[in-house]
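Starting off, we have a lone chain in the form predicted alone, written out as structure tokens.
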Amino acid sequence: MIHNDLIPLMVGVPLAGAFLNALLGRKLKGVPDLLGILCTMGTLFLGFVMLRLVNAHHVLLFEVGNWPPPIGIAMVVDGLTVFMLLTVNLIAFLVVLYSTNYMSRYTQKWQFYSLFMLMLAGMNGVIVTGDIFNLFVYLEIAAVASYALVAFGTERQELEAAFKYAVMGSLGSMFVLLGVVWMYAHTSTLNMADMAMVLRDGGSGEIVLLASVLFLVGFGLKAALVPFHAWLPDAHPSAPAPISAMLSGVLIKALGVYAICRLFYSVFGITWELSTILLTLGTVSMCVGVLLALKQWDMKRLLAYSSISQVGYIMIGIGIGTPLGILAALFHLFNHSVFKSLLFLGSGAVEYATGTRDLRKMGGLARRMPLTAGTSMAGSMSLAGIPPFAGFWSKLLIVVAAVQAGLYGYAIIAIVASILTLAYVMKMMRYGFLGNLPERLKGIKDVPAMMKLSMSLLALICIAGGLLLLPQVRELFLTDASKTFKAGTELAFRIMSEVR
């Protein structure tokens, strides 16, 4: 059908932007800012699309080559692949609209653009592909553009973290392409829908428990879950401010936590033994990364330390496994996304215009920078969990979808690690907006329009956030992406039915 052939453009798009700017935006001055624009609002403009699509056909499948699987390579959207994509290229757009002024202080910006592209071309393709090896392939692609952009200010210290990043990272692929190879091994396909219907007739043993450990492992790595989290508190801090937005905001949660979502729940099947390692990962992040982040002077570096936190309670969410849970599980991580890009962006508006993260160093920026502040605020709220703001409803159901499930400690650890977390967003804003503005930033500017303009947009959405828990929203949006985590090997055989 018409609406299948959509599905490749999600990565297409992409592509043909970083292939552009390489050719015409080294070039043609605007040019890079232009096709970063349009490409990311194309993707967006796409995922809404196959959002009404999915609404009404539940699942869409792109057969690559009109190769069927298992033989050929299959693109599959469902209600979860839409909820990602979605959330990955909104993110995407705001923050390319943010680096048209940012960027500019950096040279070859086509650099950065073509980079960016590859990175989301990356990143969709994780979500869409049906395909297990084409995973780790898209994966790669992201990663690795993604190791360069950490870079991209040539520094000292932006190359000792990229170098860090790429390791740890490249450790971390290493894990995931040895899964690959045990599974197909085992069960001799590739594709996810297939592979799901052999482990169910045939049965799981060591080779699928070691795979799992190597899945668990490798994309535990890619989602900066606590003990595996080394390299981004140096990564986050070190990139430019968009990539910092971009990494924290979705990459981590596509390479991440989706590949561990949709490996666990769709191919291997969720147990009770797994369903405890997800809680006890989650919530080890949680409380690292709040403690960690309580100390830290580095605007940047404190919120890196808050990233690990707050996707510990996605994997407390997505670890209790109820509907209540995985719902809660899966707000919590389109909010993250939002507010922790607004954050990184607020911080990179406040080095722009100051040259420094340090905090100790700041002070009374409200009075010069409004905006920025105004934006930070709802930001800093949303993190914290204050009502009304986005991040309180989605930290509330997780606790709800715990008392319900009998998990009182996991409750209690949350609730607290959420007033620690308001700790330090509140000397976060003490320390850098409010007080006494220092001699050397009276000078100071607020930054410029498409800046303001972006940190806006996502400080509305902190705001109104709330919103997508109406019933018809909630339906259209969140239920259909929290349906597919419980549909497991019943998504594979309508799949694999369509195709036969």
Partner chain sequence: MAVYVLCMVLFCVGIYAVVSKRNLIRIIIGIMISENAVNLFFIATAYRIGGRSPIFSPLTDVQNMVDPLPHALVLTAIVIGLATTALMVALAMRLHEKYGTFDIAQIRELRG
The other form holds:
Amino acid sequence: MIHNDLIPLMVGVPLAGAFLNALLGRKLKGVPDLLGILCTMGTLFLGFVMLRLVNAHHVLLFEVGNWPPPIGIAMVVDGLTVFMLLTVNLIAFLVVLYSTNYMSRYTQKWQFYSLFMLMLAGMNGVIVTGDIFNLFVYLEIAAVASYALVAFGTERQELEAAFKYAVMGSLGSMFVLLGVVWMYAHTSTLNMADMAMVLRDGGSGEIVLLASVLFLVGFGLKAALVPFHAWLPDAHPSAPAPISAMLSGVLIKALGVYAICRLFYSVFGITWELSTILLTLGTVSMCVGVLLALKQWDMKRLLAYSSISQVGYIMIGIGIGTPLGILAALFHLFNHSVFKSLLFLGSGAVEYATGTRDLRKMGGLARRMPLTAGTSMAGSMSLAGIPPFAGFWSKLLIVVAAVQAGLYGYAIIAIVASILTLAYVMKMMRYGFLGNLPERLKGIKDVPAMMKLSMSLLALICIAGGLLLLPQVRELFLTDASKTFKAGTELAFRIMSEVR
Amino acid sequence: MAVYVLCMVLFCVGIYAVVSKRNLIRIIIGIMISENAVNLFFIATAYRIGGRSPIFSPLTDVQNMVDPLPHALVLTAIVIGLATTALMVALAMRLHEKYGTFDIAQIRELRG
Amino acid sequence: MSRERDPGMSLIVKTITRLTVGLILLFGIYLLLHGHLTPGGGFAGGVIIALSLVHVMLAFGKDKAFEVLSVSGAKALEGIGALLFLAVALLGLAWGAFFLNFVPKGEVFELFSAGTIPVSNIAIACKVGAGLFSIFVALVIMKHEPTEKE
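Now that we've seen the form predicted alone, could you pull up the form predicted together with the partner chain?
Full complex below, order starting with the chain above.
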């Protein structure tokens, strides 16, 4: 464990980008694009630096304002954190590359980048912070920015979806705040590590249970687990494509899945009941998402339902709780971020070229837009779990982990859901990219260069993602992250003993 | 104790408004009620019996103050609530501009 | 009383506003500058400063208010406030920690004390004041100019 001064920059750089954009971007045309690319590149680079540091020292700690943790705000970076940071910033960087072209058709690009950077700062903040109220604040920064981004087009559907999302999101945040209040009233501390210590020394079971339920509802709303998923299929398709990619790819994971993991594993300590709840929610999300996705004709809506179902897979892996299950869940989280962003960017490219998202009005686009079709194909195959692609390995690992843990029922459901996934992916490919080209779409062209570049890079990661499981690479990236889960509340002990 | 219960009742009132009302503005008001109920609850938990306001000045001693931290946190929560509310009101106004109504029963293009 | 001839409210409101608005502004600035000593601070001060502007706008109509602070001015001020706050935080990093209070703290209960906190307060007040004013403007003006984006 060492102290590290780079951690606050993860939040500071995007924030500076957002405000500089708001100040300069209105007048100077090239500034928003440039700032966006520079900031996301910067945070991605910082992420890699931290990966190296975490490999060497395991836990990085930063005390804001030099106040020691139980009093001041702490920022903690461990294996799981750095894993999430890299995922979020990698996707953000590629999405910004894509938006340089895509967002040209909207006026006022600077607003888009400002909100985007705010959202990124919020997500990075949620990930690095070690203070539970701070987590709520960052959560709200990211959430408010995302409400505005969903409404960015200010058309009827966008506004309706954004309002729905804003109402549901505010309810979720309120539950989280209520949970924070209960935990603060119970433990008299806001620092997560300190809180874990207090709870270990003996906390009242009822209050922790109440807070767990509140957090589960709050973060479950953000993660769009099934009873709380109603906003997602409206909000994600209505946003501009880069934002859909960010929302589905990383936002629901950073705000929902990561926060659930962090609180339930590192603070409360996972119990049998909690993991059963996570397993149940995961399974229900997986089944409902996949079944609803099957009947969609709107390309982005189909993908949104698919996100619900894939988050279900991740929750199952986390609920299983064995080292292999956690590893598989994290690997699937990474894969899902990559291929779902890719698919949303692909659907954005299709919309950019043809002006429609309805699968029934498309067809044969592979001939007109070979690169978009190719990359989307790679993403779809990964999503459906076809062998050489990364998605196959993570799903296989989840099923294997379930079987090893003796949860045969969940394994079978996961396999069936995977087959249904293949079905809706095939539907999307069949109606979208293969088949006959309608007369109306004869004249379309493929998308501009930056969009192609970004999609190609994501497709490459999709194909090569399986390499992350090679032993040497796994040591660097995934194993450290899953160790965080195994350490559980021990992590808190190590942090607090360092401080005292 | 009664204060806590009242805060929770207020919270439920807000949630009820969000769930059952059909007018956009009333939904926003419901959210604000719930939010403020949580804030009130937070402030209420900070109270110590016989405690005085946590303002440090040359005339008062530091003994027996109520917990000052929740006040600072609630201020933050209020600011966040302000931002959310402003955004939602703006969205509601835009929706009214497009649809000519605040009734959510008539604002339903998205379904399925 | 027609709006075209004379934007704003009646003579009584205008007179009272002329008398009070300076006091409101002054009170906001007082809260802001004494934020590190007494209850108040950047947010409360900023809100009250914004309220004085809103007050002018309500009484005299929007043109008069925009003479004091135009929309683009408010947006710029907002950005500057946020960047100033961030700069204070990041400057602390140069001395060893994010948000480190690196300026000498001075005596307790003196106006010029508490290191970076008054600077942060002023930054917050800029951000909040300008931000609230632009929110108000956005919500009020939006109806009249439906084509303009927020």
